[in-house]
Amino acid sequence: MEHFDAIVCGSGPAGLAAALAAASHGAATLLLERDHMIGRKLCATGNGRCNFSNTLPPLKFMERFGRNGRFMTDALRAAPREFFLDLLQQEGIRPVVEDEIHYFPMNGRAPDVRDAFLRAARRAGAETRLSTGVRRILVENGAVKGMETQSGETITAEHVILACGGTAAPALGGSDSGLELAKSLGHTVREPVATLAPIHVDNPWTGELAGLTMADAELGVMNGTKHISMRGSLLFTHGGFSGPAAMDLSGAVNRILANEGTARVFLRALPGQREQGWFDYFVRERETVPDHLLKNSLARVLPRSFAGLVCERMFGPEFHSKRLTNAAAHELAHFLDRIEFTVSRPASMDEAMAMDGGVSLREVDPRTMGSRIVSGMHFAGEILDLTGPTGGFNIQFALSGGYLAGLSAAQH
């Protein structure tokens, strides 16, 4: 029967960082991956380019995760962004910043990021095994004693780190295996829904704009009395929306769909403009350029295809600004201030980059990433019920949380 000080389940960013931390601090470490390939999902992130972090300072970074973002305070302190930037550079990977915020490897190759962490972990002494799933965690007197693999092999250990990811992207290895293991230990798991996914709307006219990108739009949803909105680039698709604004909002929308069956999503195509501002704009256009087509006036501030479709649907294709009455101007201004869409079909996990849900944070000690229920058990990465937006947030949290979990396993 084999024995290790720490067993890490999962080889995504959280698992790789956990194995690196545990091994480099003296723990005999085994990294298990049930797939045939290390870090398969990591290699696909950022369209294969791997946006692994961003330039936001810790407080701003945590704010983007919502009210539970402070959970990662100790993780970011134990393994800040700069720690991983240095590690990558030592492994020959030069990080670069794009759009003044997003970190990528300069060569644009996500597998090189995976390989850098894997090399560092192996050099520190971590052993890796592929195609090895976990059947159950062995617990005795409230403490971890090891695990039994799917093949029936028993491996003993004082610490087990579940970094198995979540249910998103099953084609890249996503599954509920880690969540089921957590449940078997008595942990509470909030049922996952897809997030960082497209939003499918019931309004067919959006399909006429498929391929249109708005560089800066606001997309929102009402959750009871709470207003949730995201701002960023928005892509119209044949079935609705994609792009950062939609993907960042998708978790909230899919959670509402799971609870209520339908959701109302609204779009502000010009985020800084409200209803009165739109009304004033159209009145000025009517007075200063009365012979202009209304769709051409609107196209000065919004994408031409969008402006044309809106005006043609409401007033016809050859409608001039001088024909716009105050009542019609109010109607158009009200529409543009809050363009509403109905959503009744959630995104699937096949379409999602992450899941919203997972192991309850109340049952995990943020100082060690350790279980409050089973001694020697740790969690890191997507398996936890804490998901951020697109832009390097989730990989950075996985790396920092994984490193803290591995460090804690080695030191306790």
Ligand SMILES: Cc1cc2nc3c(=O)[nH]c(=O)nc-3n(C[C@H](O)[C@H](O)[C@H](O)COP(=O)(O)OP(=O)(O)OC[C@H]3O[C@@H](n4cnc5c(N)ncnc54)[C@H](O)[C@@H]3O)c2cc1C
Second form
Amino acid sequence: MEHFDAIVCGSGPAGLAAALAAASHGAATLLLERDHMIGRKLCATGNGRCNFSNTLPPLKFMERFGRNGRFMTDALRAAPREFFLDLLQQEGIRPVVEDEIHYFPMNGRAPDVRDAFLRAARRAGAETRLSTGVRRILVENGAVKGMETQSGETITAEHVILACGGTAAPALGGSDSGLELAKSLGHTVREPVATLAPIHVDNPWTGELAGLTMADAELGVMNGTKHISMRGSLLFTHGGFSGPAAMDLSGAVNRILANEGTARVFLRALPGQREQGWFDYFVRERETVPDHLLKNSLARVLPRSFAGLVCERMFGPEFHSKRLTNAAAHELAHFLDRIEFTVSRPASMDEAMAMDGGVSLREVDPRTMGSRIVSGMHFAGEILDLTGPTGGFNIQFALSGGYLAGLSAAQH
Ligand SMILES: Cc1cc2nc3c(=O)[nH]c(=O)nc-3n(C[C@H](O)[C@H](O)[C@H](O)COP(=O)(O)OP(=O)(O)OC[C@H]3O[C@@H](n4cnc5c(N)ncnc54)[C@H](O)[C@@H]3O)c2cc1C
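The structure above corresponds to the form predicted alone; please provide the structure of the form predicted in complex with the ligand.
Now the complete complex, all chains and molecules, led by this one.
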């Protein structure tokens, strides 16, 4: 029977970093991948260009993952962004920063990022096997003993690192396989919902604006009495919204839908402007340019197609500012302050870039990424119940967490 010090399940960024860390710290390491290709999802990230990190300092970076973000403090210390930037440079990949925040490889090729990590892991001594899915984790007396592959082969090991990712994007290998393995060990899994996905609304009028991008909008949702909102670029689609603001909010919306069946999403098209500000604006327009069409007044501060649609829906096509009564100005100001939409259909995992949910963080030691239930088990990457927004957060978390898991496996 074959034996390794550490077996890594899954060859995404978490698994590749884990294999690299374990092998380069002296552990006999085997990386298993169910698919016939290494890092299929990684190769599709960032529209094939791989936005693998960003420039935020660690505290700000962690904040963007929500209240559990600090879970990754040790992982970011063990393998900070600079470590991976150096590694990529050494492998001949030049990282560049776009929009002053997002890291991409200069040549714009995600598969090259994958190859760089794979090369480094193999050079450190990690063995890789494709088309080898893990079916069962073997445990004896509360400690890992190895695993069984889908073809029934048993391989023993002191450490197993589950880096099987999540259920998002099944066409790129997303599945619940890792979550089921974690459950079989007694781990709690928070039910996955789609995140980093579009939001489908029930109000069809948004479809008339399909293709419109607002560079800076605020999209929010009420979760009980808690108000969650995201700000950023927003794209109108035939069925609702996409773009970073919508995608970053989608996990919260889908979680509410899973619990309550419907969610109320609201849009603030000009985030700095509140109801009173809008009212004052329209009154000023009425006094200074009374003969202007109201939609043209609105189009000075909001996209023309949006302004036209809103004014025409509320007041008809040729409505001049001078006809706006105070009551109507209040009504319009109130509407623009908080444009409400109903959502009753969650995005599917096919549309999602990540899952929200996963292995409970309470059962994983953030200092080692080790299981608090089965000794020798480790978790890293999207399988964990910690998901960041769009913009290089999730790959960086997978890389750093994976590296710490591999390091811990090699050292214990
Ligand atoms: C289209 C798209 C674009 C994205 N763009 C970005 C981006 O630009 N920046 C960013 O930060 N994030 C992006 N993401 C999210 C990012 O891809 C994931 O967060 C990241 O890949 C998670 O890494 P992981 O290693 O945990 O899991 P994965 O990358 O999903 O890898 C898990 C691997 O485990 C394998 N596996 C599963 N079960 C088993 C098993 N039983 N046995 C053996 N192997 C198994 C799978 O086949 C898979 O290869 C994007 C996602 C998608 C879908």
